[in-house]
Each structure stands twice: as C-alpha cells, then as structure tokens.
Amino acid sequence: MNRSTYILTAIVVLLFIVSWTLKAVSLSGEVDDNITRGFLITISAFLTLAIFSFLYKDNPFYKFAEHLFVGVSAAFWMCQGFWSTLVGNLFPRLSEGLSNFFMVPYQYSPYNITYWIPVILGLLLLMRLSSKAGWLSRWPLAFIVGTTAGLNFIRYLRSDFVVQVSSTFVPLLGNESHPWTGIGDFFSHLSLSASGQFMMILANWIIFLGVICGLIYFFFSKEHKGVFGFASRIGIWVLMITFGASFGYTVMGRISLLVGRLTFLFRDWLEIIS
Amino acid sequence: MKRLVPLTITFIVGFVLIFSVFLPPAEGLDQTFTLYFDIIAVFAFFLGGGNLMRVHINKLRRQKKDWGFSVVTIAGFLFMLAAGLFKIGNPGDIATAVDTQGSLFKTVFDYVINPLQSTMYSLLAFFVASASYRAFRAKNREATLLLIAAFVILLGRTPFGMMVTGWIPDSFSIFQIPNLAIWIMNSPNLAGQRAIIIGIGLGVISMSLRLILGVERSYLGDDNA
Amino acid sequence: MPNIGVSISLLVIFGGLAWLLIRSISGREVDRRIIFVFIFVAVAAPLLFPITFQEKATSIVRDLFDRIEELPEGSHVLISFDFDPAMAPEVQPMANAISRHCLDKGHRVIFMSLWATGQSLMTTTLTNVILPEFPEKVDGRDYVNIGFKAGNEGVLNVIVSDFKKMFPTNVNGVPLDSMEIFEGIESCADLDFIVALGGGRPGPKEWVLFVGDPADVPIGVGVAAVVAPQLYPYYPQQVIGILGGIKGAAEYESELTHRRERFADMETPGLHMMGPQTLAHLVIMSFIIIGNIAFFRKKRSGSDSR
C-alpha cells in the first residue's frame, strides 16, 4: 500500500466514525441499542459504498468488501446446512443421544442404520481436499450425478417435453371458448380482449410456427437451405424477439436492485427520504 | 475400483429413481435415496468452505499478492462460522432457528451479506446502461428485431408506455404499448422460450441417459486408473 | 416541492442526454463513468422527489390474485422463499404482499425455502410483516415456518409424496405432527395452492417440474425479472399466474390495496419503485438511440468519404 492509500483509509475511518456517531444520535430509543444500531447501519452503508466504488476503478475498499462477502457467505451456507439438514434430518435418525443434545425429536426406525451411508459418502466427498485420497470423492460424486440424472430424466421428459409439445398444438382458427365467427369480425377489434379475434389467431399461429421454426434453427444435422433454411430464418427472428424481451426484463431487474440499494442509503442511512 | 464403483453407483441410483416412478413400491427407496442426496449436499457446503480456507491459507502462508485480503476472508469465515455453530446471541435455546431475529448470525446476514450481495448485483445496472450505449446497434435485420422488442418491453413495463399511447381507442388497443408488450410476451417470446425449453429438455434427457448408462464419464476426471 | 425537484432532475438528465448526443455525433469518446452518473441520477432523482404512478394488474397477475382470492377460507397455501438478497428488492415485495393476502383471507400458510438465504429473508417477512400486522394469527395453527433444507430439487422430490420425512419439525424444532396446521397434510398433493417465489435454481421452474406437474397441485410464481420470460411457456397450463419483477409486485400491491379494504393504506414498495424504474428505462432507451445515431452517422460518413 502506498501513502495515498493510507491517507484515504484514514479519511474513510474518520468518516465512518462521524457517520456512526451521527446515526446513533439520530435514532430514538435506548442509548446502548442506538450505538449498536448506528454501527450496524453505518457498516452496511460503508459496505454498499465500498462495492459501488468499483464503478470508479478497482480499489482496496472494493477488494475488502468482496473478500469479506466470500468468507461470510461460505460460512452462512455451511451453518444453515448444518442446522437445517444435519441436525434436522440426519441426527434424529442416527442417534438418540445426539437428538437429545440438539433437542430434536428422535425418529426411531429399524432402518436408521442405513443413514450412515450418506455420512460415509459425505466424508468421502471431503476427501477431495486431500491430494492422495482425492479419488475417493468420486463415489459420492457418482451418487450425486446418478440422483440428479434419475430425477431430471422423468421430470424434464414430462414437463419440458411432452407438456410443452402438446401445448404448442393450439387451434389455429379460434378456440372452444372463442370460436371462429367469420371474416366480418376478423379485423374489427385489434385488442387483447377475447373479441380481438385477429390477435388471438395471430398469436396462435406465431406460437405454433414459432416453436417449430425455433426448433428447426437448433437442428444442425441438416443444412439450412431451401424451405428448411427459410424456416430456420423465421426461427432466428422469433428467437431475436425472445432475446429482446429478455433484455428488456433484465434491464428492469438490474434497475430494481439499484433502486433497492439507493433506497437503503437515502432512507435508512442518510434519512433524507421517508 | 476408481471407475467401476462410481459407474455402478450412478447406474443403480439413476435406475432406481427412474423406475420408482413406474413402480410405486419402489417409491420409498426413491425418497430414501433423495434424502441421502440432500444430506450429502450439506457435505458439499462443507467442502466448499474447506476449499475456500485451503486456498486463502495457502495464499497467506506464501504471502502472495494481496494476501492481506485473504485475512479478511478467513476472519469473516471464522466469525460467521462461530456465530452460526454456537448460535451466539440467539434469544432462544439450541433448538431455535439459527437465524432467529436478534441473533448474531441474522444480524450479520442483514447488515453484511444482504448489502454486499445486493449491491454487487446492482452494479450490473450501470454495466447494462454502458453496454446499451456502446454495443446495442441495429446492425442488421435480426439485431433490429431484438432492439424493437426490447424497446416495446422497456416502455410497456412502465406507466410511461400507457401515458404515451393511452389515447389509442379500445378497438385498436393492441397498439397501446403495454398491450403490445403483453402480446410479445405471450406470443413470440413464448414461442422462442418454448423452443429453447424443448431443446434443453431433450439435452437433459439424453445427458441423463448417457450418465446413467455410463456412456458419459467426464465427471470422473481423466484418470484412467 | 417534489414537482420542482422532478422538473430540475428531468432538465438535468435530458440536458445531459442532449450533451451526450452532440458529443457522440461529433465522434468524441465518452467515459463510461459519465454513463454511470446518468443512471445514478435517473434512479436517485425520483427517489428524492417521489413520482407515483397507478398500476393496473395485467391478466397474468390477476389470475394469481384471483386464485388466492377464490380459495375457500382455511385452505392450505405453501409459500416458498427461494431467493437471495440479490433478488430481494424485486421478490420480497411480492412475498410480503402475497403473505398478507393469504393470511387476511384466512388461509393457512406454510412458509419454506430451498435457499439458505431464503430462510433468513423469510424471517424478515415474518418479523416485519406478519407478527406486527397479524397479531391474532397463531404460529402452528394459522401459519408455520418450516425453514430451509439443503438438496435443491431433492427436497421437492421427497415432499411431493411425504412432507414429514423431509420436514419432521418446524424451524424451531417443534414436530409438525403436533401442529393443527398440518392436520390432513401428508404431502404436497394435499395442498390447495403453492406460491413459488424466486429467480434462480432451484426455483419456480423446479416447483413446476417436481411438484406441480407430478402431484397436480396448482402453482403460482413470483420471479425476478431476469427469469420471468423463461416461465411464460408454462402459463397457463402449468402455472396459474406469473408476477414478473418489480412491475409484477407493483401490480399485485395495486390489486391488494384496491380489492381488500384492510390494505388500502399499506406500504407499497413495489409501486414506489416504479418511478425510478420508469426514468431509468427512458434513460437506457435514450442511450440506445444516441448510440445508434452515432453509429449510423459514422457509417454514412465512412461510406461518403470512400
């Protein structure tokens, strides 16, 4: 670290203390409680600004916040996993003593001994940290891979293939609730309502042809030329509109997060909005 | 031993889970295997934490570049681990939830993890804006289609869209931007997403089969022993 | 006062955009940090000088609202908090609004999570919304927090046929068997409705694949905007309704404040966020337009010179 970094750090520490003091004074309630809350809100604001500082350029404050996040998050997931699943699901099946210690109801079953299997597999997974016995972690990995493959096979087949394909075969001239009422009504209502027959029919055609053309675009075993190439081209257009819609939604999502952070800074920290 | 055992495990587990759908008596076994899977998932969390510590302790020991920040990671990790495992400041007893309001664990979540994670992702708002200015060009027909769809959605998902096109009569209300946005989402977007979903679905199905039958072995690494 | 503030902010932003246009047309470089300042101002100004808009629920949001509205009192609704702080500004307002709606309708609500972070955010909703606003509701009878379990879709695969095998107790170690709310509930198939809130994996999609379709339970979803378009192929056959991003939350809040008297004056963070959202969208669209004008001008002058 060079001299300017030390000076900047000192200024930030000073600002932190000033902010903490002002925040604690501005809060209503018990003094001790205010000091703690003032500290917590200030640290939260400091970390927010530390991350935002990356927008100017990479700097030690950003790195500090980033490294802190990685460490704290890893421990967070470990603790949640330990208390929710090991204490909640494993210990009550392994031992009555452990269940009593953690104050969770013991679940007796003559097959409880089989719950040593995931314990052993879990411990073998940790062998990955060892350079010599690392290969043993393949066994639990194989269990994880097998479970995921077995679970996904049927579910994707049913929900993402069969149901999606059947939902694509939609009536192309009206449907049961809004049957075709003749050419006279066709263009009279260009709306999303049920009476807007043109839009409904157009939507159904786009869904039917769009899915087929989209799939043709993804089919690379046949050269994309002639009728097949034309369909593939339509497929690209449909996909481009899809990506445009996704882009619009992505912008919306990211802006919402920024609104959330600025709301925190303005309302909870600076108290300039209500 | 190094390959046969894992391949057998994958085959048995995958086979049981698929056939339990068709064979109700095997449903119990299916649930038990899944419960094992859930328990092993926690050990995966431990593995992640352990690996993180290994990397940063090594960095610290060898005093590599920016080793000082590794101290921050290790200290943050140990602090949070202690707060969670010993339930420091938890107002209840040992059975009470680890993140009960008022506990040190929940306090660190609220005032450290929460601002850090949400701010990190909110940075993307700035980068999306920058990319919009620099890279989002109507260079050809496809890019123009993408751009038009994005515009309609961006306008249609805010009240401004209705302010601008609210005057259009009901008979032609499809041309009101919010309605056009809804129509894009329900028709071309749905068609495109469905094509992607069906494609991914087929990929998942075939990959699952390859894994269960032992055709796909890349997850075992390239050790031929 | 807010109007003057809004006017000045708009003047600054659009004046700045005009400057950006001139600079871009003249082919001079614009530092990325200037772009960042625009976005900051576009979001900050409507927060400092609030602009509020009215929202009208679209059919995809209203379908979800109506389903909760039409369920008979005492129905069992499961709400899953499958998100983290990165999605919370969008999804937590939905979670709060739907939780309020369900409890006010007299439904019995089971809260759970497939994300560790979701459990902590659920605690926030319980502490800030449910406990203060519904003091008459009893934990274990009217609602229950069964918390987080590790295992992603593995958790869903168990609860789809046996709830208590995966969740023997609630989050505080109390056995589910001893709770009134779980009378008659053996698996997800016994639930009347599921609301999956999230935006990552596992999330609403996994709920559809692993619970909704196999157990034939109606599912409504509330998702971060980034993944909302991906869920449209499941609507309306596999999901009842979709709340997409903050706009979805705002529409639900609007529906709740208009159709349920008790919530006429409730906090509506989703609706309040629509002001900054609108201005930021306009600024980003302006960036695209300015960038393209500069691009085509450069292209034309390039072909002219040749």
Partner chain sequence: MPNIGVSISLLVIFGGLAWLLIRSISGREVDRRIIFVFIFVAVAAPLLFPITFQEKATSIVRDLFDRIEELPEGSHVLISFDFDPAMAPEVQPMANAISRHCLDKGHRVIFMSLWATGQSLMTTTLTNVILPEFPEKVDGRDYVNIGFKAGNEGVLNVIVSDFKKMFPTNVNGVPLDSMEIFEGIESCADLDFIVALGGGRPGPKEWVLFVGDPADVPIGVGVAAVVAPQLYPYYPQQVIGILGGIKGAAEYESELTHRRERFADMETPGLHMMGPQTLAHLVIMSFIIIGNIAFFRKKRSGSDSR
Second form
Amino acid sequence: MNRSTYILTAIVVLLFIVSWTLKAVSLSGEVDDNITRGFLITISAFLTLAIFSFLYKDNPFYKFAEHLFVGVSAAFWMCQGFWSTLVGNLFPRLSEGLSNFFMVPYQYSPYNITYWIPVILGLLLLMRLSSKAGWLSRWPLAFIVGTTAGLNFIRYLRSDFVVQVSSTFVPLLGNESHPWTGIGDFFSHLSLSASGQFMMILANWIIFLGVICGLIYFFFSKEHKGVFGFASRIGIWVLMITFGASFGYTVMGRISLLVGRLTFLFRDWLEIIS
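For comparison with the form predicted in complex with the partner chain, produce the structure of the form predicted alone.
Partners and other molecules have been left off, which leaves just the chain.
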C-alpha cells in the first residue's frame, strides 16, 4: 500500500473510534452494555458504507467487507451443517458414545448401517484436497449432482409445470363464487368491483388468451402472418409484460433492502431521523 492508503486507513480508524465513543455515550443503559451496543452499531454502519464505497470504485474497504461477509457466511453455514446434519442426524444413528458426548439421544435402528454410506461419500469428497487421490471425489460429486437434479426435477415439475398448467384451466363464464346464471342476471348485477363477476370473467379471459397467444409465439411450424401473426405479436406483449413485472418485483425487493440500510444509517447510527 502507498502512503495515501495508510493515511486514509488511519483517518477511517480514527472516525470509527470517535463514532463508537459518541454512540456509546448517547445510548441509555449500563456502561458495559452501551459500549457493546455502540460498537455493534458502529461496525454495522462501517460495513454498510464499505459496501456502498464500491459505487465509487473498487477499494480495500470494500474488499475487506466483501471477504468478511463471505468468510462469516461460510463459517456460519459450516456450523449449521455440523450441528444440524452431523450432530442432529448422523451421530445419533452411528454411535452411542458420540451421542452421549454431544448430549443427543441415541436412535438405534437396524437400518443405521445405511448411514455409513454418506460418511464414506463425504470422506471421498474430501479427497478433492489431494493432488493424487482427487479423482475419488468425482464419485460423491456425481452422486450429489444426480440426486439433486432428480429431486429438483420432480419438485419443479409439480410446482412450475403441473400447477401452472392446471391454473390456466379457468372457467370463461363465472366461477364457484359467481356462477353463470344467464345474460340477463349478468347485466342486472353488473359491477366493476374487483371481486365482482365481470372482473372475474375479464381476468379469466385475459389468462386464457394470454396463454394461447404466448404459445402461438413459440409455434414456428406456421409462418406468423395474418391472424396467426397478430396473435403472435400479442404473445410478445404478454411475455414482455410478464418479464417486466418480474424484473420490477425484483427491483422493488432490492430497493426495500436499500431503504432498510439507509434507515439504519440515518436513524440508528446518526440519529438524524426518528
């Protein structure tokens, strides 16, 4: 690091200590508790600003916050996996001594021998760290990828395919809450309420026509001309509106996170807003 980097680091450390001191003094409560809370609030604000500093350019403070986040996340999930998977599920079924050591109830079963299979696969996966025996890790890795793909295929087939296909089979005239009783009764009770029969029918027709037009857009066995081409262009609009709404929803979620961090900085740290 050059001289300017050392000077900037010293300034940041000095500002951190000053902020920590002022925050601890402004809090109400026990002195030791105020010092701890002041440190946690200050370090949270520092890490937030360090991440925001990437908007200017890449810098050591951003790299420190990024690496700290990755390291803490990896350590957290490693501990979660150890205590929930190994201690919670594996050790109680393998050894009574390990169960007593970790103070979890021993769960004996004649099928406990099968739990040695994941133990062996896990040990083989660690062979990845060896330059000579690294090829052994391919077997458990292939098992993990294949099992995950098979399980997710069934799950996505049910949730993203079957459910969505069944959701497109909607009644075009009325529904269970507003059954179709004739054209006269429909106009006599016509209402623009969101829960009214007219809006229900309109929504079902939009779903039906949107699905048909979207499927026509991806039908390439016939040239998109005339009525078929018009329906294909409607399908493009349906797809673009869907993608736009999905992207907007994602942006709104990210904006809510940004608002949360800004609220923390101006309310909990600087106490500018209440």
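For the two forms, the rigid core is made up of the largest set of C-alpha atoms that agree within 1.5 Å on superposition. Numbering follows the first chain given and starts at 1. This structure is a prediction, so every number in the text was calculated from the model and none was measured.
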Quiz item: Superposing on the rigid core, is the CA of residue 230 displaced by 2 Å or more between the two forms?
Solution: yes
Exercise. Once the core is aligned, please say if the CA of residue 50 is shifted by at least 2 angstroms between the two forms.
Key: no
